[in-house]
Amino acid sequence: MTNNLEINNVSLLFSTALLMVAVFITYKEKLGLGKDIFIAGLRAVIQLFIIGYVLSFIFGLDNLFVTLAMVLFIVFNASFNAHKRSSGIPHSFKISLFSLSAGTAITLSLLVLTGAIEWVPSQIVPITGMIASNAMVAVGLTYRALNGKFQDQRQQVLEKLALGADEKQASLSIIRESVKTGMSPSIDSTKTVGLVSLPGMMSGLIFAGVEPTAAIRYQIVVMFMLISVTSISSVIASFLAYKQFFNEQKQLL
């Protein structure tokens, strides 16, 4: 199988024309996410072009330290970009970090302990980065979805805590909701993979050349791993962050 995949710069600067489109749709429509847009771009060029020489030497230096450094660089900022979709939940932070990081370490470990993947920077960093995301994104779901049911189910939290409840159990459907919420987008993608998408990991196997055949085996770790990480990181920040609705003496803020 013969492949071409060199992207030569015209093409690239061609390739903006998609952009200008969607920068035109949201001129004609006024909904005002042009400047979004184009910084979004921007900063895209900018940071896939400066991570992708940090990966060439990472991958080149294939040293254990730097490799998880590497990783833990991937969680801390998919962590603070995690906090900054709490909408002001307190320590938002250190919960994010802690179930991205407990998250990230269960699922790399038994990804690495089974042999789906190897200890090297070429394996580790790349899935670092697609576990990370994928948690990110499910743990500001869940801080949304506690925000919100916090404030829509008040009454009710109220009700269950005067009739002797204690925080855990006037929260716990609020928690599973948020739990639910969360993981929601992996296992929506896991059952319509095949049928409305090729994602990203078996598209760019196939991309290289590899078997399509060959290329499901992977997508399938991926698909299974998301969900893993997705749940882990959902539940610990659910039960961490709904402490943080009420105060030291056990009154809903």
The other form holds:
Amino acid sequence: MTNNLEINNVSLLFSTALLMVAVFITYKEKLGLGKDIFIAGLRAVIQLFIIGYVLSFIFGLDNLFVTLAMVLFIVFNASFNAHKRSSGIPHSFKISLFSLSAGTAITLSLLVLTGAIEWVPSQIVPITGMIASNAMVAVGLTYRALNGKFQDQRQQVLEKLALGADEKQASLSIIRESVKTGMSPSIDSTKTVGLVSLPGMMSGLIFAGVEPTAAIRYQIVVMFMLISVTSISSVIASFLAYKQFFNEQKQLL
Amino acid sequence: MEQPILSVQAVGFKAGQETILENISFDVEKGEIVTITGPSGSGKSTLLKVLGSLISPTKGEILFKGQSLDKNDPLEYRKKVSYFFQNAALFDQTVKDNLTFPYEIRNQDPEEQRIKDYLKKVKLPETYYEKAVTELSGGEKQRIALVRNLLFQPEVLLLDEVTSSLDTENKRIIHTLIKELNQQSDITVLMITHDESELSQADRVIRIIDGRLEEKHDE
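Now that you have shown the form predicted on its own, what about the form predicted together with the partner chain?
Whole complex next, starting from this chain.
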């Protein structure tokens, strides 16, 4: 491998010049973002250094339970963030945790069982991160769609209930549309992959010196796994969440 | 004497701190046409929604054939006591989607002929069955929504100013059908209205003012 993949401290320090460009622009244009940029830059440095050392430690240990704990930690955090995007849907943390865990577990198991990836921390942890973060975005979008559509289509839902439909029959079209909304980013990015962007997984491998023809194989697996996890998580989340819009008397709240 | 089909007993409804309905009691006999009238904002629509089990009263109770609504399965109850909206929204894409929905929720195959016969009753041609809902006028939508409520004949129809935004011709068609159902099938009708012709059809008029009842018999 001929690539030099080491960024020395001096280069790292000089990269802060890039931040200075942004600070200069915000100062010149009076955007008032100087403090935000400074905090964002500082947080990025601290968070990434910490995760860098944590990952090095975990990869070094190569222990089943530690890897599993890291997977759970990622899924837990992603669920908490999805829950924050629910705008008050009751039990949204439990729903997020269940849907993200199921989506991640099924997708990860398939990847390992088919031999696409191996159960080693250096593969499991980054892949879990990709899976869980995409599921988090999908579930967050699903919640937002459910909230919006139950508001916009309130009259239609009420009319279906008035005809004697149960909660599921009255919500089915909203559930379907919300799942579609949750899945659409991963479908869209799968459609345009390679034409608009060279996504992270593939770029990283090419950067590390892997042949592009080999790197795309990984990227194909990644795209498919993201479609899989977003569909599983969105479906589970919306089928659990729609019930929260009704009370025990099967009335729309 | 036969049990009243609906019995409203000391019903109250509060939305947050605001009292919308207070201590409302009355009975409705099977086959009656009762109109509910009163100034706008007096709580008429809320009362009808409570009767349709779309919201629950915060005080008192409603009896359907002597049994409390709490003990009735709300889904079965709503199939028998059918609430019809002021400006009904048709859902999905076509008239067919709307008129097959009542069959869908009962896990039954749609009876196309019966649906088309009903379309004729509300003076719409059979071809409307396949029509997109976006192509319909307000009056046509309201007539199709009425058919949707009537395909499985309910025992009670709750009508919330259903003709208020319609022209004379559409009103006449809906009135005729409701009158016919009442006379031939003994369907009980409760309707909110300000319309003189609807008021004159009624066996009884109930007035709601500021959430309270003021009943007048046989005007």
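Numbering follows the first chain given and starts at 1. Not measured: the values here are computed from a predicted model.
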| query | finding |
| --- | --- |
| A44 grouped with T67 as one rigid part between these two forms | no |
